[in-house]
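The chain below stands alone and is given in C-alpha cells; this is the form predicted on its own.
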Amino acid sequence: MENQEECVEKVYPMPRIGDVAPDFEAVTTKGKMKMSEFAKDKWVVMFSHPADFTPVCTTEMSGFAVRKPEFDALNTELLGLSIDSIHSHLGWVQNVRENTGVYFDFPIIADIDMNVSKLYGMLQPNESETAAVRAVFFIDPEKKIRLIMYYPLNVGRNMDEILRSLDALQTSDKHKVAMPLDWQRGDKVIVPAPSTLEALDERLVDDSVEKTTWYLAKKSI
C-alpha cells in the first residue's frame, strides 16, 4: 500500500519580511547560481513573471532591462524568474532584442520544476497553479528579505515604485531614519520619535528638525 505521506505535497511557508531569503540552486540565462552566494555585498531585486512570450511580461522585463543602470547605481543585481525552460528564456530574450533592441542583460531563472516559485510563494492557486504571479523580493546584502510586492497576472508593476522603494530602504539603513508618504530622493525624512522623557524635552527645544508635533519631526539629509 502506498505511503499516504508520499501523496501529500510539501507545503512551503510564505516568506516574510525579515526572513533570510530561502536558499536554492538554479539554472539561469547566465549560468548556474546559488542564492546564498549570488551578488555578494549587493542588494538583489528578484522578480517573477507568469510566462515568456507574453505581452505584459515583455513590457515589464523590458522596463527592468532599460532601467538596469539605475539598479546598478544602487548596488543592486536583478534576478528574474518564470516557470519556463532555459531554451524558452533564451528564445524570448533574442526575440525581444531583435524586435525592440532591448536586451535582458540579467539572469533569468528557468524554474521549470517550480521549486523556486513554491519556495518563495510565487505560485498562488487562486490566481494560477502553473504560472508565477508577479512577485518582487527586495533582498539586502545580508540576504535578508526587506520588502515584498505581489501583483496579479493581469496588472503590470510600477518601475518607479520599485526603484523608489529600493532607494528608500537603502537611505533608511544608511541614515537610521524613516520615510514619509510619497518620499522621493531629496525629500525630508522622518527622524525617530523620542523614547524617554529626557529625549522628549530635548526634542521640544531642538531647532535642527522641522517639528509638526513632538513625535513627528523631519529633517533634510
Given for the second form:
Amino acid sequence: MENQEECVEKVYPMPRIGDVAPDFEAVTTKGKMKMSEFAKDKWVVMFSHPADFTPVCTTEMSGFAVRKPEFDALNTELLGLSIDSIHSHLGWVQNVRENTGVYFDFPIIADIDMNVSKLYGMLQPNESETAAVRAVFFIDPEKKIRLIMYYPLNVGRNMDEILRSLDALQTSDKHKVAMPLDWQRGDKVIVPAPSTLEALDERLVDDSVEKTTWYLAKKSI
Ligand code: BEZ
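What I would like now is the form predicted in complex with benzoic acid, since the data block earlier showed the form predicted on its own; can you produce it?
What follows is the entire complex, opening with the chain shown before.
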C-alpha cells in the first residue's frame, strides 16, 4: 500500500479575479517590500518565472526589461519572482547585463521559502513541485487583482498581449466600456448593453454609436 502521505494531494489557494491581492513581505533585488505598501497609487504587474539562468526565462525577463518604458507610461510597476535565492537573482541579472546589455531594472522577489508562490497559486505541483509556473497578476491601484495569466514551464508569454491587456483594463475603467475581441489602442470600444426596455428604445434611435444590433454597439473614444 502507498504511503498515506504520498496520497495527499498538495492544493494551494488560487487567487481569483476581484480578490484583494494577498499581502506578504518579501526580499527583492531592490530590497525588502510589503505588497500592501508597494507602488502606492500605481498598477502592479507581478510575474513569476520558473528559474534563473534558464533560456525561456531569460527571454521573458529581457522582454519585461526592454519594454519597461511602456509599463512606466501606463503608471505600472513591474515585480518579478522566482523560487531562487537573492544571490542567484543578482548573479543572473549581472550575467544577462554582461552578455546582452539588458538590465533587469525592477525588483525580483527571492521566494526561496515559496511563501508568495503558494499564496498566489504560482506553485502548481502537477507542473512542478519546486518551480513557479509562468504567472502574471495585474493588480490595480486599490490592490485588487484584475486579470490573471498562467503559462506552463515550456511556453513563454507574449509581451504584446501583456501590455494590451493592461491597456485594455485601464481604458475600460476610464471610459466605462468593454473591449471587443483583439482590441488594440485606437480601436472602437463596446458601450454597455441597455439593461431596461426604456434604454433599449433609446439605443434603437441612438445614431452616435455604431450598432450591429441593440445589444452590440461600438464607439470611438
Ligand atoms: C526555461 O526558462 O527555459 C525553462 C525553465 C524551467 C523549465 C523549462 C524551461
